[in-house]
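Here's a solo chain for you in structure tokens, the form predicted on its own.
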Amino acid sequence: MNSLWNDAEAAACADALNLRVYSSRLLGCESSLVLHGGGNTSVKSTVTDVFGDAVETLFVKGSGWDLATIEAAGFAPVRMDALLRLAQLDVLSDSDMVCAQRMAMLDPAAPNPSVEAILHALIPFRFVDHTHADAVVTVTNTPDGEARIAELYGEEVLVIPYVMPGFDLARAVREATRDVDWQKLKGMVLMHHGVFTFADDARESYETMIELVSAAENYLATHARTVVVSGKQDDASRIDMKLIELARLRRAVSDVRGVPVLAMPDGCAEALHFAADASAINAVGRGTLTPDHVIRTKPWPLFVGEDVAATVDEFSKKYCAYFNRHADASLTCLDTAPRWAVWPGNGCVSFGRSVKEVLIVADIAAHARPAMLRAEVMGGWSPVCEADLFAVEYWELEQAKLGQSGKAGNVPVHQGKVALVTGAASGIGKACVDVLLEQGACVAALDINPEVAEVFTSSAVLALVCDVTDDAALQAAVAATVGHFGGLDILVSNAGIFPASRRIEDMDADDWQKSLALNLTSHQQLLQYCAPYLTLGIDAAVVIVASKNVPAPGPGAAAYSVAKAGLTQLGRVAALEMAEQGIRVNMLHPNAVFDTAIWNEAILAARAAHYNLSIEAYKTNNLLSVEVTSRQVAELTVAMAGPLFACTTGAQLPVDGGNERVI
């Protein structure tokens, strides 16, 4: 590992706190040092309070902040004298510690101080860095890890046996360092947890961290084989054969968790190798890389067998037994669903309520896998015991972090669901994608326009360039959707064109066929390819965007009206056929939605002239005299896919401002 320190960048920092921000980000950008909020840093400084008194202050990373992106506001200023007095106590509960630290803060608007604040205060240096370095933790997670650390670092590094984070750890360090000369130490290793470095100079503390971690990396290179894998991403044909099983796996995990989840597979060469390695599969069941990860990943992954639903049920029962072994009467069991899976022949799969949650789990798993393999070579993967893992997973402070974002009422209605929208680059389709995202869904956005990839930048959108009249391309797009998010719950069948206005006797054969191909046949094929996955979806729903021209056709629009009428009839039949699988199919009939791709200036002018109206009058030519927008159609579309319409299928709803001919 190389130092990323830049003297010019460091010199630009206005004060110690900004220098602390700078060096913290250097640590945070190295994923092998800290993952997703892990680790913490601090700086000691003097602050003048409102009375003009100089107050010795610890600026320590605040709860909820990530070292990779932390700002000055992410450091909680806490009075040093209060922290040092707390350190002298023999007993202090976690909740009392948090309360006492909060009361000792100089800024009530700052985040809660790290649970390691007291420990940072005890270390008699200005700058303190703490990481969960993969290499160091890997060495500690071996049967003779403490001896290996001593061999690696000698007396320059103090070794602390594993202790629960928070006050207990601070007290253990206080006792272990009563007679220690801190000036002779380069750092401190917490078994199964991480490493501390410290100095009065920011660069020295940071580069000592790099030095210690590099030494551990070199040690692993010498004492453990490097995990070498070959091959590329899992081939498409094998993925295609497993897509139904992936969707079935997602459904089973969602059922156990009680909410829809994503199931995002990792079929890279390293994951495939790991899933095929018997020693790896044996090791991964023993625990996590660091205890901190258990809150994200559960104690172990799911091992997927031939019957995926049965293996999820077995995991749930195993987790219940784990809870019963360690819980007291004050605890309530968390959900019993896995957070990631090892799937021989397919790699690994991560589960989560959002793409962000899934990627965090996947990242943790990706760092844990090589660590486990290397530790196995050095005598066996030996993380903390199950009881210690349980203590962290059910630690009141950790549960509080997750509880704030999971309260009912804060959860969007489609959180964790997967939707597919056609004609998604503009108009009604784009509006549907936007509303689905706002309501928590992940979306595959299909459009023939190559700019669809530029329209959406969210990681929750899989933008696919697809001509829906191309059967092979459409089938591949559905497969890509399931292969990316793990399943399918909502289909918005929206893509369409409005051919040039022609009377029947003047009909152009190509216009007729193009309208039928896009406005009717492509929707039938899309339904056909999506049906097997919708059957395994959660509260699955199809919404077909038809047209006012179905109940009230106009002259000169035969190609469009006939295709849309056929599409509506297709939807009605689909509602009859798919009801037994619990899939709802409903249709919307928008009219005069002018912020869509099918309307251009020429078509708008021609239709307005046909009715002897101005363009503005034509836009509001309905009973309510309102202009219907794509957003309004999208909001009703997404509502029809949700619980408000849970008992509705086969319905046709107008979105037209009121049309006399329809009414």
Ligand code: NAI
Given for the second form:
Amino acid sequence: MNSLWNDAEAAACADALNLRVYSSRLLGCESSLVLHGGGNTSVKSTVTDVFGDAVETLFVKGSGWDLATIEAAGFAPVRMDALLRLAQLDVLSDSDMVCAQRMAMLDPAAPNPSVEAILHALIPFRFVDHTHADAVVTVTNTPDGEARIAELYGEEVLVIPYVMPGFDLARAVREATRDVDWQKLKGMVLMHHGVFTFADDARESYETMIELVSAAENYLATHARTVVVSGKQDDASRIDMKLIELARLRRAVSDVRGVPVLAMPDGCAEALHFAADASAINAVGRGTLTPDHVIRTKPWPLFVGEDVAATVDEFSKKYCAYFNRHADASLTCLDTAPRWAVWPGNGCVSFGRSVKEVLIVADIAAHARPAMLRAEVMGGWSPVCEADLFAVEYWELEQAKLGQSGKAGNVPVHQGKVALVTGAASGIGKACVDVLLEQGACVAALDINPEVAEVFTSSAVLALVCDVTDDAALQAAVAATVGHFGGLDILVSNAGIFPASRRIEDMDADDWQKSLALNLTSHQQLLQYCAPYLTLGIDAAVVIVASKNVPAPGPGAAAYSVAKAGLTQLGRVAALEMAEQGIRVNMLHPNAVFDTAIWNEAILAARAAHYNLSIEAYKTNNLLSVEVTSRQVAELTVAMAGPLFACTTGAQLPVDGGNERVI
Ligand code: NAI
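Right, and the form predicted together with this ligand of this protein, after the form predicted on its own?
Expanding to the full complex; the earlier chain stays at the top.
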């Protein structure tokens, strides 16, 4: 590992706190040092308060901030005298510690100080850096880890046996350092947890961290020369999975968790190699890389066997037994669903309510796997014991953090669901993707127009360039959707064209065929390819975008109206056939939605002139005199896929401002 220190950048920092921000970010940008909120840093400084008094202050990373992106506002200013007094107590509950630390802050609007603030205060140097470096923790997670750390660092590094983070850890460090000469120490290793470095100079503290971690990396390179295949996401290998089994897995995990989750596979070479290694599978059942990972990943992954649903059930029972082994009467069992899976032959799968949650789990798993393989070579993967893992998973402070992010009332209606929308680059389809995203779903956005890849920036969108009339491309797009998100719950069958107006006697055979191919046949094929996955979906629903032309056709629109009428009949039959699987199929009949590419200035002017109306009057030429927008059509579409329409199937709903011929 190399130092990223840059003298010019450091010199541009106005004060000690800004320098602290700078070197914290250097640590944060290296994922093998800290992952997703892991690790923390501090700087000690003097602040003048409103009375003009100089107050010795610890600026320590605030809870909820990430070192990679931290700003000055992410550091909580806490009075050193209060922290050092707290450090002298023999007993303090972690809730009382959090409360006392908050009361000792100089800024009531600052975030909660890290639970390791007291420990930072005890270290008599200005800059303190703490990471959960993979390499150091890997060495500590071996049967003779303490001896190995001693061999690696000698007397320059103090070793603290595992103690749960919080006040107990601060007290253990206080006791262990009573007679220590800090000047002789370069750092401190907390077994199964991480490493601290410190100095009065920001660069020295940071570069000592790099030095200690590099030494651990070199140690692993010589003592654990094992085949750790490097891994990059490989889309092709993802799609090779047995997709129907993946959808079954996602459904089973969602059922156990009680809410829809995504199931995103990782079929890269490293994950495949890990999943095929019996010793790795044995190791991963013993616990996590650092105890805090248990909050995100549970103590162990799911091992997927032949009967996918049965293995999820077994996991749930195993988790209940683990809870019962360690819980006292005050605790309530968390959900019993796995957060990631090891699947021989397929690699690994991560589960989560959102892409963000899935990627965090996947990252943690990707860092844990090589660590486990290396520790296996050094005598066997030996993380903290199960009781210690449980203590962290059910630690009141960690539970509080999770609670903040997932308050029941705030969860969007389609959170964790997977939708597929065709014709997604423009008009009604694009608006449907936007509304689905707002309501928590992930969306496969299909369009023949390659611009679909640029329209959406969210990681919850999988943009797929696909001509839905191309059978093979359509099948591949459905497979890519399931291969990416793990299943399918909502289908918005929307892509369509409005052919040039022609009377029947003047019909162009090609126009007729094209309209039938896109406006009718492609929808049947899409339904066919999606049906097996929708059957395994959660509250699965199909919404077909038809047209007002079905109940109220117009002259010159035979190719369009006939195809859309056939499409509506297809939807009605689908509602009959798919009800048994719990899949609802409903149809929408929009009319005159002008903010779409079907309409342009010339067509609008021609149609308005045809009715002898101004363009404005033509746009609101309906019973309610309203202009129907693609956003309104999309909101109705997405509502029809949701719980409001739980008891409705086979329905046809106009969204046209009211039309005498339709009513
Ligand atoms: P739009 O033209 O803005 O969007 C249609 C999208 O479908 C475009 O992005 C286009 O690239 C895509 N598309 C066309 N052929 C495709 C193919 N072979 N494969 C994949 N994608 C393809 O039009 P709008 O209005 O949003 O149309 C959506 C649906 O709404 C259509 O089925 C249309 O018939 C229907 N509709 C529209 C009305 C309106 O007034 N805009 C009224 C009644 C129904």
